[in-house]
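So this first bit is one chain, no partners, the form predicted alone, shown in structure tokens.
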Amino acid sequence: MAIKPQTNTNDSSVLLRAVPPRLYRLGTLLKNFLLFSSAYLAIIAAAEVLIVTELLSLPLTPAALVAGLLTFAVYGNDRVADLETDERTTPARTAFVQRYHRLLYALSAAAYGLAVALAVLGGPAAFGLALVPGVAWLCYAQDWLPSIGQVKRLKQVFVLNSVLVAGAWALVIVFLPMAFAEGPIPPAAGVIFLFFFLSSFIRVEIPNVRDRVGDREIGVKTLPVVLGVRGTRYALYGVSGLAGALLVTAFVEGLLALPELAWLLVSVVYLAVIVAGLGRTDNNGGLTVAAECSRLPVLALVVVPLL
């Protein structure tokens, strides 16, 4: 049926009207799998290796497709167990994975198992990197230390909550597409892999914010329950210049290439433009949802201009 054109009416209910409606139930259905499964932090992850294999000048293999399914499985597992918590801070989410909490558990175990086999064909080194994820969540998330005080899970912690998650995912974002490729570790590897440490405890901070309320009454310290909004927000100002710092000074020592420094650093520019919104803003999931969209500039910058 032609759509009839309007003149005081709002465009997009026009449209969204226009669509059928269980084509409309489908979208939407898609689009929170994407959205609250992690299933969009996957594709991050796996942009992000590819990043780093271009950076490093390393043959394309299977490590992309590895970290993306070890992204899924291990955050659609968190998002199962941390139910109750997140109820308050994301009840958009916790409704989703609710309903679909079998289906999305079911899902993240077949993609660990996929990606843990895949790791095997890239031989010792990538099968290690492939448990890491694995092992580092079952510390940070599960109830293993109970004699110490009130502290039950490394996620209680201050600053090494974020340390564990940011460190973990940087090591096999850097480190597993060269366990892939064989090669030797070149010098820049650890300049790169500083520099996704950093860059990963910024976005893991930037929800905190978000979701400070419902830590502090299940005693989570992040930065914005001990620091409030405002000095987490400074606080990762002096994370981003010290990323900044590090990349300029591998440039000056010849380890980082003029157009590799100017592709990560509009990666630490576009986080730091995130972080001066905290506090001043209400749409605290937007900025989240920016902060771990920060790495597909560098992607468009890195990768496209190969295609």
Given for the second form:
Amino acid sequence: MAIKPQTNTNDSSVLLRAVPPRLYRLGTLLKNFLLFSSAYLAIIAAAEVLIVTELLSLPLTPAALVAGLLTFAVYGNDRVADLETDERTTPARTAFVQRYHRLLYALSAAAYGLAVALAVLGGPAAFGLALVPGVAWLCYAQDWLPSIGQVKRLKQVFVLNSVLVAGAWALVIVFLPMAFAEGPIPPAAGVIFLFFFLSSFIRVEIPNVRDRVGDREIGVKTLPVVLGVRGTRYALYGVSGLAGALLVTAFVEGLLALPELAWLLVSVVYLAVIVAGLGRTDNNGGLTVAAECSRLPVLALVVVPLL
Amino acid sequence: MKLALLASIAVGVTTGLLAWRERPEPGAVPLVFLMAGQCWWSATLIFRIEATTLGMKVLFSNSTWLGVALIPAAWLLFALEYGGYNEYTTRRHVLLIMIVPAITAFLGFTDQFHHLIYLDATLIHQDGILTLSRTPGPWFWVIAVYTYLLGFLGLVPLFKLITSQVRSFRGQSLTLLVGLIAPWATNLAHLSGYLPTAGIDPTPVAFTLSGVAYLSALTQFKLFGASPTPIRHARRSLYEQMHQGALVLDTHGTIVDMNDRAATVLGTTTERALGESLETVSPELTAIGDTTQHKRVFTPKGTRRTYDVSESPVTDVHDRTIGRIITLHDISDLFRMQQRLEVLHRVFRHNIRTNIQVILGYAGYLATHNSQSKAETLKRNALEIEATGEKVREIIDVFEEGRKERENLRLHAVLRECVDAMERRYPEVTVEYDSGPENLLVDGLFDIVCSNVIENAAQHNTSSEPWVRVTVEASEETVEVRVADNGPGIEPHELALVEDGTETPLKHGSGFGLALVVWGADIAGGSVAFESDAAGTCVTLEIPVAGRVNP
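Target state, the form predicted in complex with the partner chain; input state, the form predicted alone:
What follows is the whole complex; the chain from before opens it.
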């Protein structure tokens, strides 16, 4: 039975009663919007661009805004497209998206339009990079070549699905600020790109543990579907180790300074801790959000001291 | 200008994505490509303005042609799909339309080798801006003419919808027109040198307006939510698929259109009949058209179908008659039923009246005289009335059965039962029965038909050594049941009653049994043929095989 707010006497409800109802509803709506439309991912993407900007000592450009808009557009669109398949794994999100699907799609489209327009300011390379997430999403989620028949949605192809998503985002996050800066590509760019690619790969596979039942039903092959949860945990430990080894090698080769190495290693360790929780806790949704926020400690370490 | 170009990209991408979601609605995909072409043009123009070297400016100027060439093709395909002209958007047509754009894009990227699009490229300072000055080459004018031509062609479906009775279609088509005319007018003004834009073609700036127009069409007027696409096809389908045959004649009586049903009725094909006069194709129908009868019924030669012919004039906006439509409504079943009822009515009335007159006459006689023979006659007439009544009831039963779903029966079982019943009722008649295949299923209505044929053969056989022979011969789809006898034969007028469509005025009607056989067989999808002379009668029933059972 649902508990009526006025009859609930615990501390939090007493606290909530102090909040005007309209404000409370607005706050709930905002929270749901941030969480369920994946707007928080847009904020994280913008933060990642700021991290890259700082790591590569690039000037501040609209790249962060473009990346944020692109992320919001692609994830918002993906939420609308996957309504049916997400119903079982994320019912609350699905209900929210179902209710606002028209608005969400329109906002996503407008966000992409704005992102592409802003990217044009960064020159042809930035313009091209802004198109990457859209094209990748089309390859990933859509049967856009039905006449060929043999071409599956890349979402269904084992490992390639996560490689595509991680690759597309790493490309945008790392190279967009460079495209806007219009300077030469710094030597560390390759290392930063590989690091972001590997950590994005881990972040993509973590939510797949939660979605494995639904994915199996619709024929999407992910690490948890093919290897099981335990196997996924070990595989992602391996990828985390690879990311750590890459950073150490880059440091040894002089491509990364010690503080940068430390910041990025914090992110790797953070991810490894979350990976360790796979299969050991039922709160897979919490693990997913925690993984998606894995850049925030780095952001705090890199950007906050600058303010 | 840069801000306007950026706005055009933002609106264009947004509109394109909203249109992409509406697939496979007609027009959605071409609209996406239209938006892509516009955005590409705007983006490359920004890059060209931003570029500082001649080489880079030329590169972006040349690559612009990819979008420029895509726009007219996408526009035309969008307009055709949206307007319901899908017959012009097949893969072949798309390839044909795309030939010039593809050549243009190729020539654009390779212009420095042939200079077909631009004859030269120089950097000049104009109004304080470093701009690219180029002289158009021959292909520039080819693609310009092609763009305007396709633009005009795309207007045709839209203009038709501006006067649509549906409000949202009017709104859609008007906003789409704004979407086309804004960049068009800008381009014309630029080509005419009226715009002070330092030599830069500002057409993409107008894409902001056209993007907003398309966006309005999508959101405000539900561009793909309420689509006029089916209108043309629905009218054609309605015409093609209607149960009635329909012909459109011009004022000279030439067939200018007809549906397949009409062609079938007239025993021709649309390819053969279109362009011919109705008199050539069907003189009988022309003759009916000329009559002033209230009821116009047409029965094509060599068929048993009957059509009610109606005619209505076709008028133009000035109320002038420019042709006529002839419709042929199949009334075969109703017509036949009406004929049968008329015959029943006549026969029934005639027989009863005759019998009653005899009874009345003889009853009066018997009141004063005691006559055994008159009493016998009176009794026979009373029995005839009873028999007539019984037969009519059977016929009504057959009509009722004809309207129901009937079960199939084994023909062998039906015939066996009829033959056995005949042997019991008429032991003096010698019966030969060759059953043929025993696994055939036929319509249940043939039960009554066969029993009447066989009973008639025995009942009216006045031969001294009467015999009846029943044989069965089956083919793949039909089975023939022949019932032959050595009786006196059937009176010609009775055969006329049932063979000439039953409309012949009845002279004497003892032929209820025959009528029942013919009508019953007809209703069940079979047919009957009679061969009769003084030496006997052979009735051949052709029955469709409804199925086969395992022995």
